[in-house]
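Form predicted alone, single chain, as structure tokens, below.
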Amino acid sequence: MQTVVLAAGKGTRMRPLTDRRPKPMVPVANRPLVAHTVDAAVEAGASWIFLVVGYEAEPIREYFGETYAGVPITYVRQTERLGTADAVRAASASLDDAPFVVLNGDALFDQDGLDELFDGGPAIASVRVDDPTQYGVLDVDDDTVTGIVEKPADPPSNLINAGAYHFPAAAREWLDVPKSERGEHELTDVVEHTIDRVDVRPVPLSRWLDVGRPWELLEANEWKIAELADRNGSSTDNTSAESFDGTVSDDATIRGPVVVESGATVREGVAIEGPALIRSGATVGPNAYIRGTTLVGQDASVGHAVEVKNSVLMAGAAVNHLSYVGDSILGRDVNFGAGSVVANLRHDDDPVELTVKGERVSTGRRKFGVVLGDDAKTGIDTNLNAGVTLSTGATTKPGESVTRDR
């Protein structure tokens, strides 16, 4: 089956974490975010991937090269973010004349959802969620999808659009729609094109994700790294060294599922809940602590009298003396300086609020910490409060307590 994966975003909700970066290339668990799409379209049956790029594309060119697992990849340039419609369009012409599959490239899919929506179309995935009102609601009747509601104050039903689609090969010819309210050429008018030609069955995932926002991003790695640190980690209570890739030090105590790669090092003292994932190259210890569903990135580092818990540390971040980070993302190459402390509670038990688009937005988690741009730097002593952004190379004083973004 031919895939068309989008991946051509910029990601401003994910920012500072994409001002470097695509987002399809954020990092969960052990790959990138888009790889987890990619991986599920070739299990699903993909025999030709499109790659949809735009916004730093040479990264994601640079992981996938001209194969991925043994599947071909042709990179389709979307010179302009004119919208997902527009971004299908871009790869019709290098599409054989036969259906084929599109799917969001910042979104995750159970695998069993995928393989019944490659296994037949046309279709549309979809998830059922508490609060459709935010999505694109589908209309239902006898297994049928009658119609598409963009965020309706009174939808229809409770089922959305989760971003995959088969479309039949007369699709490529549905691709030239006008421009939304919002200025852009919407995909899910190319739906409501094809739900009045055809009939398109909604296929049901058990479990999605659609991840824009910092703590989408760490609810993804909760959810990938559960998964690879259940197949490969450790087992309960299992703190042989031998059990491990990478190199363990037998005075480290390690319960619970976790993955220590090839390449990084467990010091002595360390304490490890799992699920983990520690990275080739990291390094943890002596005497740290980690818990949590916690990824420490190749090359990253935890060091003395340091507790992290439920967060992601990308590559090269740096937490080494007498810290705390709770429920925090840390871009790459940051640097906690000696004695810096995460809050992740509020007071009042509300949610934490964090910053996306200028805009302080419920995380709808009750616990959650910061996020730190690449290369942000704390001085000494810095108390960092809850839902706080530290933008790409920001600094802070020895002693601060920061209660607003920089």
Contents of the next structure:
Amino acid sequence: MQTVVLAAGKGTRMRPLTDRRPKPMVPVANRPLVAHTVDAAVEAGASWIFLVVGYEAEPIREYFGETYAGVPITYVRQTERLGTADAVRAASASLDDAPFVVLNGDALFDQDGLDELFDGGPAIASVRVDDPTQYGVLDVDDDTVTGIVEKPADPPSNLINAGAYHFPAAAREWLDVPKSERGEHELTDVVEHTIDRVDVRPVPLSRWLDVGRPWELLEANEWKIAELADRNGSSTDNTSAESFDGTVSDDATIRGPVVVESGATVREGVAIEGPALIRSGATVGPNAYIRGTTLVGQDASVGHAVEVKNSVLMAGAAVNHLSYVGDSILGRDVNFGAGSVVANLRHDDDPVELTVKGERVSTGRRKFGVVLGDDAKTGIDTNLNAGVTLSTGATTKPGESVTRDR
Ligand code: TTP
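Right, the form predicted alone is done; let's see the coordinates for the form predicted in complex with thymidine-5'-triphosphate.
Okay, now the whole complex, with that chain kicking things off.
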């Protein structure tokens, strides 16, 4: 099945983490976000991948190359970000006269659901949610989709559009849709044409995550680190060092599923409660505590008397002395000065808010810490309040209490 993967977005809601990388390349467990989508597509039967790229395309090309997992990759450049239908239109000239699948490159799908989408005829993947009013909602009659409504006040069902479609060959002719109210050429309008002409199945997904905002990156890592560690992790309370690919001190305590990649080092006195992934080149300890679902990225370091809980440390991030990092995302090469501490809970117990495109938005999480852009550096003894974002390269002075974004 020829498969179009949309990866030309700017990821503006994920800033500052997308200042220097396209959103499809943000790390989720041991791979970039979009690699999870492409891997699932290959597993489901993708025979050729058409990656639509735009913003910061080079790292995507470098990662996948000309063939990936035995499947040829064609890169299609979307020159302007004019919408998802425009992105597929850019790819359509390269497609054969045959059915094709389209996947949003910034979503995680469960494998069984994706398998079902690829099999059989035209289909649209959907997820059941409690409150569908902020999504595209499917109108379904028996086993056929009869309509799709954007953000309805009175939703026809609680099945929402999950951004994965199986189109008939003829849909290549239906991609020229006019701009919507929000000024984009939308793929959902192409779906409307399709359901007017052929039967389209709703394919229910049991698990799905749209990764648009920083806390969703945390959720994506929670999902995929747990999956990876359950599959490949070593779990032992007497820390037999041989069960890890990396170097683990006999004097470290590992509980729950933990992956220590080859080239990573876990030193004496460290306690890790999985699921956790310690990537190659990373060092942990001596005397550090890692818990929750945590990613310690390539060449990152977690040093003496540091606690890291449920967080993502991107490549090269360093938290070396006497610090606490909870429910947070630290960008590439972030440096935490000694004694820097993150707050991840409000005294009123309300969900922590974060700035997304200039507006404070609820993360929906009682526990959420901070987001630090690449190369941000805190001075010693910095306190970072819950829901603070530091932009790429930002610094704090020694002893500062940071309660506002900078
Ligand atoms: P969005 O999540 O709507 O856009 P985005 O990823 O750029 O994020 P943000 O809104 O934060 O800026 O896009 C959904 C998917 O479609 C995503 O995988 C990116 C892709 N896309 C394109 O490839 N081309 C486009 O013109 C648009 C609008 C999206």
